[in-house]
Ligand code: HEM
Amino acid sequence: MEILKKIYKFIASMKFAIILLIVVAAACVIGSLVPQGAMFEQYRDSYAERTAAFILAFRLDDVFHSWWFITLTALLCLSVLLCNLSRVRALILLTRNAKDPARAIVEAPTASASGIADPAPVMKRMRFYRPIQTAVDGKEVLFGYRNRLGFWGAWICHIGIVLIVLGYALGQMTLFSAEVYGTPGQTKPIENTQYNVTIDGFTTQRNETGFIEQYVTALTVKNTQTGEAQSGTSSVNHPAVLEGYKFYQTASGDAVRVTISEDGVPFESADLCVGEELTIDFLPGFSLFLNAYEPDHTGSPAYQILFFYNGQHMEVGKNYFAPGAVIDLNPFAITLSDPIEYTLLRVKKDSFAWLVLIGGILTSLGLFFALYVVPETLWAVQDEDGTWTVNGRSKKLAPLFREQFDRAVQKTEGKEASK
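Structure for the chain I just gave, only that chain, in the form predicted in complex with this ligand, please.
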């Protein structure tokens, strides 16, 4: 029991917190300096073999997802929670006592001045306009307090941080992320879901100088099981939210519309994006792959197309074809259109982003309360000779508070405050 108590105390201690914060900061520095996600060979080439092995052993190649970084973060949360837990009673007492003159005035003041004929103007100058009039131990007392919320700032901030970490962890564990791309008119499935996406349109908005200002995709998302569908538009900085998924305008690229004809009669057409392969039903085993579109291939635009037969690359002597070209596969022919653009959308669903947002708001609010809502108490006690002793307390900003207090006394009484 004793040992458990000791561990609890240590984890909830500020000392432990400070050590943890420094270690987490150091881990972040490492994670930003060591390139993340590279292969052993790349580390070996940049550093020594030994260092590369060390990097991999301690997951320095992926610091932010490593077991030790996650453990550190979890410990930080535990520490914050235990610290908060152990402080609740003290904080409630602090908050309660701060408004109780009998308890508040026995604690040591930060600043004090005696022999004051009338305390009200001093208090007014300290912006305590309506002090409570009461009696403590048979003595006349004027009493004011403010900003008790400040006591809770750190506590709220700590809760906020835990929510951020929790929301981030849950979000990462349940994150759905995929990509869909296509040309206007195409319908593509969203991997591992029952939804498909139809690209209804894709426009690139340019300003008068031809600079691209925005990419806009119009899309429809359809639940293939229920048949329900929802349409919307997605542009950079303005994702579409459809059927619970968010669609981010992420990239665009070149594509070609190929039209296949037999004896000059077109009978099939399909869009082929750069990086895609087209298999042709009536030529089993045969496929063509759009490797690139080069707007300036030796002076004029051209598609680079590779041909495959049963997965084997076929050398056909020619790989570059101008827009409008016809590839002759007698009796069939493949006609290449002018280039068209495809759009690439990232599809995401983070079911816990709201938790992180709430955590962030609480962290900011807590920080504001802790740093700017500074608790202050001001009280005046009438002495035997009928004059008053005015006292003030503000622990956090003591030197500044003392100066302000002295100035208030000086201005109203025309004399120095005694500290």
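Can you return the structure of this protein in the form predicted alone rather than the form predicted in complex with this ligand?
FYI, this one's just the chain on its own, none of its partners or other molecules.
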């Protein structure tokens, strides 16, 4: 039993909670810096081979779903909760005793003044407007208290921190993330959902010097099962929130409109973005891949297009084609348009963002109560000669309280308070 008590005391200690908080914060930083969900080859190319093996061995490629991150998060929440629960009884007693004259006046005062003819003006100047008149040990007492909620500031702040950590961890564990890209007019599905998104428009806003200031995408999200739709705009740092998902403007790139014709008669057209493959239904096994839009060997802007047949690369020309070029694949022809800008949107849904929001509000309130809501007590005891001794106590900001107390006594009685 003694060992269990020691373990409980250690887990419920603030020291252990702070250590866990630092470790969890470091893990979150690692999860943000190391690309998540990549293959070994990608880590090997970005880092050294040993580093890549280390990343996979310790699940740094999927930090927020790793057993050790979940364990650390659970321990942190448990530690802070136990730490807070262990203080509840003491805080209740402290809050209760603060309004009990018999208990409150036995503690040493922060400031005191004796020989006061009438304590009521002093208490009023100290903004204790409704003192309680009672008797303690046969002596008449005027007693006032305020701001007892200040005792709970740190406790509320800690609860808020628990909710922030828990909400962030759960949000990352269950986070939905996908990418959607396309040109104006295209409709693309959002993978693993019942929604698709239509790119209604995409504009690049430039200043008078031609420098790009903002990318703006107009989009419509439609529920394919119910037919309900919502429209909005997404720009850098201003995501659109539609159907419970956030659409972040991530990047832009070049696309080409590919028009396929037979004997000079066009019959199929599609927009192809950089990094996208286009398959042609009437030519089984045939596809083309837009690898890049970049200068060719002559320095002129050109599309680098790779052709494949049954998975095998086909050499067509030098694989670089200028905008407006017509690729002859007798009897078919492929015409390439001038470059079209496409937009890349990152779609996210955090089901526990509300928990982080509540945690943030509680943390802010807790800090406000802890720093600015100062518990104070003021009481006056009538002495045998008929005068009063006025005492005041503040467990925070004692020098400021003494200064206010002294000023109130001076304005009322014209004398210095005893420190």
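Numbering follows the first chain given and starts at 1. From a predicted model like this one, the values you see are computed outputs, not experimental measurements. Between two forms, the rigid core is the largest collection of C-alphas that superpose within 1.5 Å.
The rigid-core alignment places the CA of residue 131 2 Å or more apart between these two forms. Residue 272 shows a C-alpha shift below 2 Å between these two forms [criterion: core-superposed Cα displacement of 2 Å]. Relative to the superposed core, residue 359 undergoes a C-alpha shift smaller than 2 Å between these two forms. Core-superposed comparison between these two forms: residue 34 shows a Cα shift of 9.4 Å.
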